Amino acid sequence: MKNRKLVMIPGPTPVARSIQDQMGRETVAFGDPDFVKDLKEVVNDLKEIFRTKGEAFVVAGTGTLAMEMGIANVVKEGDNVLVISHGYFGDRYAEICQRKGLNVDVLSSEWGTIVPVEEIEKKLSEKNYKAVTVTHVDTSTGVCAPVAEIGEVVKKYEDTVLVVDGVCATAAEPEYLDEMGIDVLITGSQKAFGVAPGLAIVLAGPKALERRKSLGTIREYYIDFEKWIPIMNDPSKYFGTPAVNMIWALQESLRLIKDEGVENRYKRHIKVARAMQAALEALGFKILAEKDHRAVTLSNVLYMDGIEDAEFRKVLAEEGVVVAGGLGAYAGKMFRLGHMGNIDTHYLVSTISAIERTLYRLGKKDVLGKGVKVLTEELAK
């Protein structure tokens, strides 16, 4: 018999049955008004946990078109904008910049440490920039960057908004946008949310809006905030189609966040994720990103010498879990393992109890026991 995989990847992650029964339901017309009023609902919760007083936004795309949403609205061909790099994602932000015509200044990490902060405000000083972007997490990396700190420099730029990549970060790694400086977040439906793919999210504040009124018409049609805050303000109105089904998934997905509390769920993301990352070092691997800044909703796993990527995977994936591998230069050096959302700890004890099957049966064979100990042990604490 074969053994039933979990999708332990950094995206799409595991959906609650609950969450799951709403994709399920017989589909309605987006007009029926009790549709509307659970639109409205999910608008009005997203600008409650993530406080702002500006907008949210939810549009059927994915995070890359939250991305340009995010950028679109803030900034117009020829305008300055920089970009912190901190891997793949990051420097996909640059690209989506340069396609509008912007004027693009990258800051790059090396792959697993951050940009330093102070390096950030010494280039906001040289140039008069109309944005900064930042992705929270990379999952290229697993680094999440001191977006709270990178907000409270870009405040002190009045002419500067602060666009985030949340897309892996949201609703796991704390991001409250008027009190942190967040000027735009873009994430997805997909990661922490623990919805299935299909939903672009974007919330913007107050100084965000104020841009986009201050830009007149953009060349951009389907994500302009101006066609979207009519329908985000009264749902009953039509500009797209809404994705009614994903839309009451979210609609879920924010209750069981709201049930669990969102400072508690931050805390548990914490603890998930410090003792996943103990329990693979146990185990013989290696985090990449540096420890002051690894994200709570995935590691990027470093192979020890004597194992082989793709055979890894396969054979891990034989015992039940499938993770993504490495990107850039990465690729065959590492595995990405997600741990974010509405995962629990069976979830985690069959991961860590998977990859020391898998090790044991690639010739390491002092591991059984070992990862899960320590998993157990931070757990219990």
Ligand SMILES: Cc1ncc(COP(=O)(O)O)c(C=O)c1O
Contents of the next structure:
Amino acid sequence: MKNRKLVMIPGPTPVARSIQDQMGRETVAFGDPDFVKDLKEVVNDLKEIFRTKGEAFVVAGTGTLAMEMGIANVVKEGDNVLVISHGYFGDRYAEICQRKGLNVDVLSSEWGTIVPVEEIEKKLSEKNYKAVTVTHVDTSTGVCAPVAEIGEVVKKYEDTVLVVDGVCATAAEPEYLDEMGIDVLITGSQKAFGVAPGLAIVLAGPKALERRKSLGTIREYYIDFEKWIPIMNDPSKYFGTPAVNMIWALQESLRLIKDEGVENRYKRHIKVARAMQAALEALGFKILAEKDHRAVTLSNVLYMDGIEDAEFRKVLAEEGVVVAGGLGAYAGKMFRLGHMGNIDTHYLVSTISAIERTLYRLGKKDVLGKGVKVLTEELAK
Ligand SMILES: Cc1ncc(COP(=O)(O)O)c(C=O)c1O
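Switching from the form predicted on its own: structure of the form predicted in complex with the ligand?
Now the complete complex, all chains and molecules, led by this one.
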């Protein structure tokens, strides 16, 4: 019998049955009073969980649309923007900003490391930046940016808005907008929320909303905060058709998050990540990200000598686990393993065990049980 495939890529992540059920419901009119209530609840929950007095937006689209929405509402052509890049998705933000005709400076780090906060502080003291963007967890490197520290620095600059890409972090890494100085948080449904791909989620704090107002009419239409604010406040109004079933799915995901307790969820992610990373190291792999800046949502795992990427991932898929390949210069040199969202111990043990069986089939005969032992011990702590 063929193994069932566990999707352990860094998004989309496994979708819990109760969330799937929401996607399978019969679609209702978007003006249906029950749906209007549901969307309002989703918006309120997002503001409450991520702690902002500002606004929350949920629109059909992916994380990249959310990136565009995040920046388009807080700057205008010719403004100075500082992009902090810890990898592929930081570079993507730089490209988006360049296409918008912004005056972009990029601070990037070697893959696996972070840009020191002092460097960001120095840059901010040299020029008037209207916005700073940072990727909370860059999925290409598995590096987690010190967003709270960056927020403290940016807060000192009244004219500078901090935009955080939380696509691979939100609902797994703490993100409290107003306390942490995050003015815009952009994210997507398919990673730590554990919903299928299809929703772009954006939260904007008071400073970002003030900025939006000051810009007047912006060029963008679908992603204009001002077009959506009336709808998010009163979903019985129409601007663009809401993704009814996806919004129900997100509502269920938020229910699961509230049920677990968001702080508990953050703690669980730390525990899971450290256990998975210790297990992978026990099997002889190395993790790309420096220890102090490792994400809790995924691990970017460097192959040991003698293991070839395409063959490893093919055999691993036969053993029942799908992981993602490396990006950029790390294509062929590493795999990316997601461990975020609504996954339980079964997923973790099965994943490490499948990795052991794969290595065994590829000639590493001394690995069986080693990773699972470390994983189980770490999880039991
Ligand atoms: C950190 C980060 N930002 C942005 C994106 C883009 O999101 P999407 O692929 O949903 O457009 C991704 C996708 O993996 C990501 O990991």
